[in-house]
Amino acid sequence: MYMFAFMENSTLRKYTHGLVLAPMAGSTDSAFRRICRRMGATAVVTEMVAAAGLSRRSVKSHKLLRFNNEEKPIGVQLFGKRPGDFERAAELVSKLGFDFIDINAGCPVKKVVNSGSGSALLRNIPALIAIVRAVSSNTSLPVTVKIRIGWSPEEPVPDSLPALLAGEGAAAIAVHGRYRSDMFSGEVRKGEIERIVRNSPVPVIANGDSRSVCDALDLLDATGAAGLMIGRGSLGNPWIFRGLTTGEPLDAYPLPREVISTIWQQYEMMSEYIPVNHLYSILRGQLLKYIRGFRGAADLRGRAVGVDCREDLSDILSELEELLIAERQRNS
């Protein structure tokens, strides 16, 4: 096994050459991004915002662009589909303290494609060129562009799409192994991600599936990419990030005391910014992906979908604690 070892001397190569923590829609909040810094993320970026909502000045998208100076090098990931909204957004978020912007042209869910955003622009390539130049126009800051490997098998990127974008200003390319047609199922096509990778002028990362320490390391070693985007495999288990940075052995779990721990941390630091009217009914989506992968998981889940205080989960997390430690002595 070999280890990740990461050169300080640019912001930017945290990002292209580092862990990056994925942004996923009502997973990645501020809290769970300052966890996987800790846990060795070497750059996070935030939830998709609107750029049209930036423009519009909504109060939902700015809420989307808090951040903790913990987190940093971030990057704000916008969507959208016009670009004199991006012009507008990335004027705006430029001046705020983000490390660098994302163009998100890979989102495969359906109200964001209908819309003409997301992966809907991998159809539409004059636009995305035109929406990325508008950012690079409009912005200091490195751009980057988050795409897929194409809409269908049969509508792949075209291998002029790395140079195209890297033409209008793009610092960097994540690309996701899947085209917009397999959504989140069925393997990623590591080699549609070496074929962008070999085409492309910049540095790509690799995202997809990367569910363990193994999976990364093999999704790096097929694609030749620059460095990893880890999604979906991180919620739950932010200690992925310190498997890949530290040479523990491959999926080493924590010790029950830590996973305790850490949700209590990310608890607090929701806490921060969430009312509590709203807290609770947010963290249960948070706390039912650290409860999963050992007996007894399915009915602490069960309960704790019903957490509304915080006696409710030092309860839970009591019990938690309880069935790691017995699902640890029976797999030592």
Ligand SMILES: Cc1cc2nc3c(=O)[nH]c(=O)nc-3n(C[C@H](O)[C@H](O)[C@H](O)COP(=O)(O)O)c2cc1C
Contents of the next structure:
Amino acid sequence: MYMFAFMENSTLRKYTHGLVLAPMAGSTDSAFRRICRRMGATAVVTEMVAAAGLSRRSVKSHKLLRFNNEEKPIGVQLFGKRPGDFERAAELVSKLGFDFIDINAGCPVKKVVNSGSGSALLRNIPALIAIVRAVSSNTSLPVTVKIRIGWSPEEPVPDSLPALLAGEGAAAIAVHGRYRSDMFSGEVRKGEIERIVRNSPVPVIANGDSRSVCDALDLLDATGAAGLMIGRGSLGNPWIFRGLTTGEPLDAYPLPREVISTIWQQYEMMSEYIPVNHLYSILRGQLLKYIRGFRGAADLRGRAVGVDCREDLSDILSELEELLIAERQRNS
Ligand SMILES: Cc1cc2nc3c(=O)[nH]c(=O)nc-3n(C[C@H](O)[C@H](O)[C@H](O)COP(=O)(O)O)c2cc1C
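Would you mind giving the form predicted together with this ligand, to go alongside the form predicted on its own above?
And the full complex, kicking off with our chain again.
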């Protein structure tokens, strides 16, 4: 039934132009972004990078700018609070081959908010506007802004915000449908995203809780947004992008051997730029996301947390393939 509705869905064309992998610090590194582009994400964004760190030439911040041409179109996401830092950062990143610059006005983390950055900017609209202006006037790249629906139910973003951002040069706005006070819990408030869509002169990309192709389509239909941004629902399941772009949700389910080869590809790409002493701790975080939702997953996850060399990984992936094959046989 839903499948039929999907095939009829006239919005399909719209979101194939805007099916974006959400930036997720610590998760959406270059390797995962490449995997998601191969699966059909139409754009990706770097993890958030401190504008101040770039101006200071911090090595940590500069490492976050690494990307591979296969990821393009790729945006770089900047966070901070001082327009001067954004001016310098925009100038610098504009020379590196990125396709757009995104401004973070949604991060709810205490440390970020207490410094006046991230979603703190939603209660300081003049500062946010000054930042958008600082970036727009120091780059020829399109500028986008990622916001939440407000600080709290008592302090939603004003209806005038989308036009203000557009007036300073924002070409699109991504909206995570939660207040800062929600952090990451509770249901996404689709009606509030829809309010922003209605008030925005530029395309809005809806974001929040798309864990499946159906969730994603519901979010799109409920909000009338021009595009979708998917975060946690893609971790361990980059096939969600394939389900959305092919118009066949069932295509989203990969064969066991494809799961295994995807993890190997991700591992090989990660080893290109992560030193071996850090590789396995970072890989384990990614690997665990793939090991869920089938019989035997909990046990296997227990062993996967110990992976610290290629041989261990190979053993875990052999077991994973067997469990996935058994699961498929049970479900067929
Ligand atoms: C671990 C983690 C890291 C995140 N890092 C960022 C970030 O660097 N920049 C940003 O704008 N949002 C960040 N987010 C928020 C996501 O981009 C997204 O807005 C949020 O997870 C809701 O979408 P989802 O339900 O599809 O995951 C992060 C979320 C998570 C869970």
